[in-house]
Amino acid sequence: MKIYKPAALLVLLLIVFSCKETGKEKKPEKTTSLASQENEDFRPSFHFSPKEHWMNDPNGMFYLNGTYHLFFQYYPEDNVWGPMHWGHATSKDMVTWEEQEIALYPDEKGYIFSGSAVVDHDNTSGFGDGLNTPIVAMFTYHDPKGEEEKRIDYQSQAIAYSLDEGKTWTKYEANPVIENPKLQDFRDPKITWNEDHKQWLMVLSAKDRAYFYSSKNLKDWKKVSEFGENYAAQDGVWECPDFFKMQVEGTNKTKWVLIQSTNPGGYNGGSGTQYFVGDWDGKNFTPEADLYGKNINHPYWLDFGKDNYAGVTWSNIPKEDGRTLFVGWMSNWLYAQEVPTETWRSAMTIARELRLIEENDDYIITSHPVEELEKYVGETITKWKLTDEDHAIVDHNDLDLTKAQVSFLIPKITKDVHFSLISEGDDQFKFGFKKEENEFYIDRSASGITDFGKEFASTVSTGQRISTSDSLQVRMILDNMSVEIFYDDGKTVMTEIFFPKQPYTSLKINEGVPVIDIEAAEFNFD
């Protein structure tokens, strides 16, 4: 990710970061006026958000006894980019979350940048007392002195050890494991277990492509294959990748799956994450345009709002349970140190399930909101169609917007549809379909607070949509500060994050939309 500094930093810190890259020479200056709405008004009510200072990536998720952890980038000192530590947070159910004590600290070899964490039941790597089963997390070095020095081969692999299911780490004595090749962006390590070759497999990005090592107990590793040259989106670099199988919707196919994020270079500028699909046979992946010459008919965003970057999806998840879980960061370097919140600043997105389904011979990730959402769905609210005057599908007498849930059917797209989010003052989310470019778009120019940045609301953010039906599914989640919008059952999805100067209280469409199957209904943490 793109990292914007401090001026106290500078001196150590350079250009390039952990899932980040260039910064801004001087430390962004703080909102000290925010109208009706202020700080902590914004904060989420179910999106994981640090109870101060600053946050950026997920790391090292895995789940283990009933328990999801997901640790993160994160600076104790500051609401801006600074000297990364890894934050700690859990769960039993990827919706409420409890933040522990600060995981990985730095030290002499330097700050604790992106990576992941696994789960090492047949104590693979030694690190096991015979009675616990080590967690080992990956995770990159960046060395401010060698940056300062204006080396290039500042970032280098370690590791590090937990034996009490992620409370405590001990750092491996004989770090870094893989040194810097000579590499300025060499970073973000994502390891699973590869069971068809019973190997470890590791992803790690590699300025423009990314890097796949092999190891047979997570100490010594080799490279065995790089992808990515002219591949995709090139405009930035390549950050925070995960790799991994997935099955196909209703077959007995298997493919691998390569998500890799980038910035910038995101498809609506700055941050974004894109995704491959194809064949692993132990040393190499091929993409499916490699593997059968196909005319790739959609671009592979995981998701094309500008809020949703760096996401990963969580280690050690049950057979049983099968599903591939991510969260992703809900931000965008273009913007993320200037947003008008001052004790804290960043969230995660919900808790997704990811899903491979094939459809026209091309294979497309769809999402959707983790089904343990649903626990905390309170009183639930339908319509068979909408009859308002006011082409209001929700408004203030129905439930609270800022904690909700909404889905319905447009059953056929006859012309562009547009929605908007009101409060009641003059503030307007607006988003919808155009249906000759068929394409969703968001416009939050007038959404609220919008000048703490000049990126955040000077275009209208794009998403292609990839479904050819003549019906328009949608479904919408809601909280205080963000909208996450699951279009056609998943297939494109969009996320972005808004600040109105008063609480939305309404959900309009434009005149002579049909809207059925309205569901509506708050969610209730109490």
Second form
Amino acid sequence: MKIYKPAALLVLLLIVFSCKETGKEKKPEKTTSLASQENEDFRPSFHFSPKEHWMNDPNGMFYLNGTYHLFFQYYPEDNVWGPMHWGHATSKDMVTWEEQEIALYPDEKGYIFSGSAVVDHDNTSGFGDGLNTPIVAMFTYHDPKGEEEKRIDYQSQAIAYSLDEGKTWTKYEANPVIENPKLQDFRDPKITWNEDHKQWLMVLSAKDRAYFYSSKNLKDWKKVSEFGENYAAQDGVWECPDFFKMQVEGTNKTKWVLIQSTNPGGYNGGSGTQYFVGDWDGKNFTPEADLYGKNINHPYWLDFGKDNYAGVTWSNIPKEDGRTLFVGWMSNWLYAQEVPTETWRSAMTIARELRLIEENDDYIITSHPVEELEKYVGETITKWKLTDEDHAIVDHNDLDLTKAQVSFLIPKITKDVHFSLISEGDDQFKFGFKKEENEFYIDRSASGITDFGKEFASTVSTGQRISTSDSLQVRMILDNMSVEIFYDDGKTVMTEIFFPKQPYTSLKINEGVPVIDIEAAEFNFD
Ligand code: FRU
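Okay, that was the form predicted alone. Show me the form predicted in complex with ligand FRU next.
Next comes the full complex, this chain leading.
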């Protein structure tokens, strides 16, 4: 007879009482198809992916002493979702990452769901020892037993602290710090320091809205308001919010931004992230204008591709830096657990700087790959103009497109623009702009391996283009299994993953569309 040690027994129990969340309840049969085995190569070169096993949301991101910390939802036993831990990775530049020891393990109170971390410089929490600055993380306990028993109050908020810059963590003995208010979906706390009101501010997702809390010490939290009832995208559960102040580019004006992921109910189905710009008076969030209503066909989505979810920003970025730095999970609950990678599953997006601009009486968030990426850019190929016979903007004679950036300009849009990334075996990832409809699209139906999930291959679009310019500026970041397309200086972003049977080797455009200012380069990590 097998004797189980207590720890092993606990893990076993946790697995038995495994969670049944919307969209990720079923642990699919493990399939080891030939395709998936061959394609361990899909692993990105510079987007963070765990060495092994399952990852979803980015968590607890903070910066301290020259290091960016990234924690993430992690299941170290399998390549599908399971009892959640917080994995940990560190980077000096948000581009090259080193995976660290697991930071937080599930325990008798439950799995460790998404959350955030802050650097408590003034030791407001009292967790400091006089020598080391405490880092305080807040996460959701998800109690699988409660869920199994069909209760609804199984998610609560808890804290843990670290006195060694995030390496090891101690869970607070009086957890949870916020009990469940009899609400089934009550999770993903994100804390910021609110300098104007000298208090900690926290936002979490409560089913179909966001709840705001404040605290002086990170332990005692008071709910101050709610936002979002009957507002914006309501076809799914709101998850993973973020709330922070931003300066409007080129002005002294500041605004508060609420980022709010939703699953399902994303703009293009499944998982997606919307945002709201407005004001915060210390108690209530008031969005700029009631533009959202029931109609979700509005431009306020951080990304219109299918694969950027649950993204949040880094805390404790120094004032001198001042950037709002963001990373998202590069997948979608519609098919995340079935994508054809075997040893590892899921990568993060490239770290991005978010900027807030005011244009045509509206506030728009633009996204930009972090400038740190530039230092890995190898020799740049430039072409001033593309001739009409030559529909390849770049191909294998120019560079290896599996880890590259390409940018160019279409000086005047006179007709539909169709791009396609093409492999030797003729797999094609198609994307572009439809002039009449005034919208961007992606069609990955013929992009390679697509049969693992029927939702994967469907075409996506953006709704009305945000920019009103006649010209179109395009920047693409490619990394083995992903493309991140930044149109119009980051006003419209589309991030998607793909699994071609052979790597894409050329980027083509349809006849008669002028292309100028082409710049392309491989990334070099030696
Ligand atoms: C979002 C999410 C969060 C939750 C976590 C569980 O993808 O559903 O709401 O905390 O994943 O892994």
